[in-house]
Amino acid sequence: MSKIRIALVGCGGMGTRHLYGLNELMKTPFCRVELGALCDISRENAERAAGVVEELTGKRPSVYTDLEEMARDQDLQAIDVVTDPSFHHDVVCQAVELGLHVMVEKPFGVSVGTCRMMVDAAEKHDRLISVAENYRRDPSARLARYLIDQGVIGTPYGAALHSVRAGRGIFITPWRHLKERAGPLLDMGVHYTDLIRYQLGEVREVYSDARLIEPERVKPESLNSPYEFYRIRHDAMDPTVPATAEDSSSAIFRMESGASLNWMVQMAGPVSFGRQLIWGDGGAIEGFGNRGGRIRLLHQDGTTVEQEDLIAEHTDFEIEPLANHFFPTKVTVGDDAVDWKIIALEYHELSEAILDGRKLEVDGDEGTRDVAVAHALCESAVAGRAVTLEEMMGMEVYEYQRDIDQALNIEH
């Protein structure tokens, strides 16, 4: 077998954007993934996305709205589950026992008991799984680890990852705002939980205040996106929306490499700022690299070190082929499709994972301690103390996830 067969299960918005990034890959001679059929509850969200596989490829996919009857009728290898991420556990778990490997979009399932039903279920029928979080694998963030690597900054000891959004609007879609729905925190968390332990290894502690600050959301007045499916769900939104999830946190990470960090994220209140740095005994990142992003290097006297520049130097920092292919210059600044390519080096990943044995990158166990860490916010604040990972990852601390699992009917 030279190329698998792969579905897309979730035709929304994110799943229409995997589609761009598989197209994206198609255009390479790399390419070892081909697409099977599409699926989605909603039939007309299947038939719309496969209206955008017809304008990109010239060929119209099967739509089906049951995964066991795609499954039955369609020569398949693996799947891309690309659903409310409430949906994760129910679609990934059926998967595997359809015998089916699993590409799963971040965050990796809405709670760590979820994500433990999934890694149990792969275990059990040999499947593998591979987690869509993509921030890592940017160049910037790439480049970031090896200085890290290289001692450039010497030893790491502190760093600060501050996203602080202003406003009462609807991020994308209202069901990001409810708690059981994965919440801001966790659907933009995951995303800094993964850098955090990319660049600075794993996190021992958490201890967090985590809030809600906006009880209702507002739909903006316009959305200026490229995707049809998102411009439709934003004309057809409420006014106003209920929103249960908390929004703002403040938290200190405590490493096993000894090293803290500061964390300061909130989709909410009056200010808006933000600025992400790594600091060791001989020197500073700025950045801790980010899907088309870039970092800086700070020397201790002052001066800064741009990325076209620290490329230049350090002539011996690689990144993977498919990567190469698409990033030659090593900065995706500027790069309207660096969404699509970073998807694409996703679905590569899995391929050859599949086809020649190549190691996952972020597979089930480091898509749970992603959703472990960032659950930890909300742990932390409702036991008014630091948990730690492994208490975390052992569901010992598990007050504000068992809201999320009783409101989905989920028992361990």
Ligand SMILES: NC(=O)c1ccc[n+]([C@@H]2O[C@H](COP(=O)([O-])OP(=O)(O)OC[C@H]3O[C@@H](n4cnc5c(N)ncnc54)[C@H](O)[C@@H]3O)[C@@H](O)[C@H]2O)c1
The other form holds:
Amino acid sequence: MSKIRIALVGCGGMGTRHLYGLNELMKTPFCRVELGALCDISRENAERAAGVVEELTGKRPSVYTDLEEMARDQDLQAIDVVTDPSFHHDVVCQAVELGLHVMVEKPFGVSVGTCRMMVDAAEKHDRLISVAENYRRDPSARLARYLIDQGVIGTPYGAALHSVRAGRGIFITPWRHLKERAGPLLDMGVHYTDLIRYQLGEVREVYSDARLIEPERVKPESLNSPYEFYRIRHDAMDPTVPATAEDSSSAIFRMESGASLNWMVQMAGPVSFGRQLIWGDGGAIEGFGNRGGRIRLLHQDGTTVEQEDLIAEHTDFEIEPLANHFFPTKVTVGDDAVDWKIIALEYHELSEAILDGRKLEVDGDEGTRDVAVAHALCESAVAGRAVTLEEMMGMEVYEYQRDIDQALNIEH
Ligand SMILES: NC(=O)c1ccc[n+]([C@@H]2O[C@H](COP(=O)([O-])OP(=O)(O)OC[C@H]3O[C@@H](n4cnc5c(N)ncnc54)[C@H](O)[C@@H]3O)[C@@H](O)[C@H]2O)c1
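Having gone through the form predicted alone, I am curious about the other one (the form predicted together with the ligand); can you provide its structure?
Whole complex next, starting from this chain.
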């Protein structure tokens, strides 16, 4: 069975998790991916990740700090880009020029302009780009989409996505609070814009209020993480970080279907709350689906049907063979390895796309649309009016993102 040889570029928190994901895939008979090497501008991070691979597989991969040198030395077909988002366009454009296919973490780019640079470069060099949007790959998201497609809730006309997390703590990394390096509304928001588009179809326009509530973020007192990388970084973190990116948004999305969605995503302030609902003229679904999450069906009479019962009832609901191998019950709640297994699904899809021509689920265009909708939150707030996805994709509304591109020395 032929395999693709891939290298990881960006060996930080999520990069390390990708290595566990690849290891999950390698344990299955489906695996058509082998790890070539690791690359990070920080040799220390790359060496630590090499130690993780050695622990998992008994073999220590070669380590590089320069992508071009790695591509010269190693016989690679693809790279997996897990750098922080403000470097995605640099690494992806260089990789496709070197003839490599790419899997890249979400958010695809820090602005619509950087996304378009990557899509254009991949087209020019005839290479594939797959954006690692993981939440939609959980069986709970697949089931929600199946129920909607089957008309189980009738025609969807309303939805709410509320994710409000109180506090002033630094959200995983200091870079997540800086506008030009992907603020929380992009970094976290893009998970939700992808899910919304997956479940409800294309967004037509967004009308939003977005603001910065906490201009100074503080280091959380302690971190309980199973990963050494996160613990070391937490210890080294400055006690405070000045924040420049908006951390609070409230919006109305109008979908192409005519449905509307009420959005509230915030990582600041005094209270936490959250709920996700999609409703139609025949019922409602609680949850858009999520890694390790569950959905349920809600009826008007107040009765609910849990995911397990929905799966038992809908015997023709199927997930792809590797997903079925990982999640035979089609329920991931309580599965400690769900994060890694979903990453394994992403690697597997890329290998099938390269080797067999499988269509990529979230390609460069889809990844750009997810970013465009997330940035519509701040663009609408700056413009003081609703902005359309068409305007966002055409970069006709670009006040907010122009600052980002300028800070990164990008000219369009
Ligand atoms: N899908 C998910 O659930 C999920 C979860 C966490 C992070 N992410 C995404 O993964 C990406 C990385 O996030 P993270 O939390 O691991 O960040 P991080 O800061 O922990 O790690 C980034 C790593 O990239 C390296 N790097 C930066 N520029 C580089 C370059 N030009 N070449 C090589 N290496 C470079 C850094 O040295 C660092 O080791 C982001 O896009 C983030 O949004 C996704």
